[in-house]
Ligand SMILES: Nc1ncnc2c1ncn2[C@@H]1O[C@H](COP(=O)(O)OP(=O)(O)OP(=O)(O)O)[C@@H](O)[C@H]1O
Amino acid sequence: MTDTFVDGRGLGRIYHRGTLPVAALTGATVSVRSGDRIAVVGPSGGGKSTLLQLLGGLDAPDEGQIAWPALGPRGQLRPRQVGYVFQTPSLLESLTVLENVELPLLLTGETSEAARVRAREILAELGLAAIAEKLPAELSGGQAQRAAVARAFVGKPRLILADEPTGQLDHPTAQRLFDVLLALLSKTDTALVVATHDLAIAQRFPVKWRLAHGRLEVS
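In the form predicted alone, let's see this chain only.
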């Protein structure tokens, strides 16, 4: 039986520009199950980031209901159940790559020794062992984003959400990042939902959600 990680029904999210309400998402019904590979595509400002924030429990809908049947309550989703990759790496500048990657485990109560071992493992899997002791300022854009992927994966989450993770990378570097990311997931039931404007990336996913003006189409 396939686990349902996210079940959202009639989701709506409204922001305000001054006194003017703006519907970022309207009536979206979605389901994410174990092993899913989903690309969320659409124009900038179409609601992709809003949807991912709802899926990961980073934000709450103004309309509709959302639950995480196989993952648990919203307050316990991150970082163990849900890993998040942002458009920019968002690494802590004062910490080395290794320290950035092990941080989510330390925050969940993992021992420093176990966290370090696991962080080194995931860095090796991503081909980043050689830069483990470097600071973020010393990295290329591709290295920094792969380090952010390592940080999202280190706790072995069941759902990975990636919001335009290649938005600041050139096309070859973006494709290499996804080669590594999809390879990491190939033998797991971890679900992956990626918001992207890159149609070449989207074509690598069997399921596509299209968002425009806050309205969702699933194909």
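Now that you have shown the form predicted alone, what about the form predicted in complex with the named molecule?
Here you get just the chain by itself.
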């Protein structure tokens, strides 16, 4: 059995701003394997979100090929195989935090009882039990981000893609969140790819992908 979760070759993505083409990503060859811990760093506009969206199958490349050998076809990645934390707020406004976090489980056929138990468990692990019954509009930016992280982790997907998941947290809170997340994943083969501007967070990851002007450098 292959342990290659994502195999991307020569990936390019060109957006159009009016009639002007914008090369957001050029010639990116990447692979993500079982158990990988990867930080994606680089300046604003460098292409981090663009690359994460391709890795998660949310968007398709204009150049190159991408496949998910161990995870399945693009249309079936989320939410069972891939958990995604969006850079912009993405909780459903009419559902409570608990209901938002249960959703991936209900979509993959869990019973409502099992979904509730598991959602409460991950909320407690992330220190969010007290906000379980709140609506997104009642949350701070940092609380909403952590709830979105809980939603990505709840189903124990094999690949988690997190786009600036701590952008709205103060530094100690961000570090504590990663203490918990890395501990939760420590005995699993789940791969984690995190885009971040926080270099202290990036230091915790053994592999760094640097993106500037859409070009990738791996270290």
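Positions refer to the first chain, counted from 1. Every value quoted in this text rests on a predicted model; they were computed, and no experiment measured them. Here, rigid core means the biggest group of C-alpha atoms that superpose within 1.5 Å across both forms.
Q: Could you tell me which of K156, A124, E99, K134 sits at the hinge, given that one rigid part rotates relative to another between the two forms?
A: Selected hinge residue: K156.
(Q) Treating the chain as two rigid parts, how far in degrees does the smaller one rotate relative to the larger between the two forms? (A) Interdomain rotation between the two forms, rounded to whole degrees: 13 degrees.
Q: Superpose the two forms on the rigid core, then give the C-alpha shift of P89 between the two forms in Å.
A: Between its two positions, the C-alpha of P89 lies 4.7 Å apart after core fitting.
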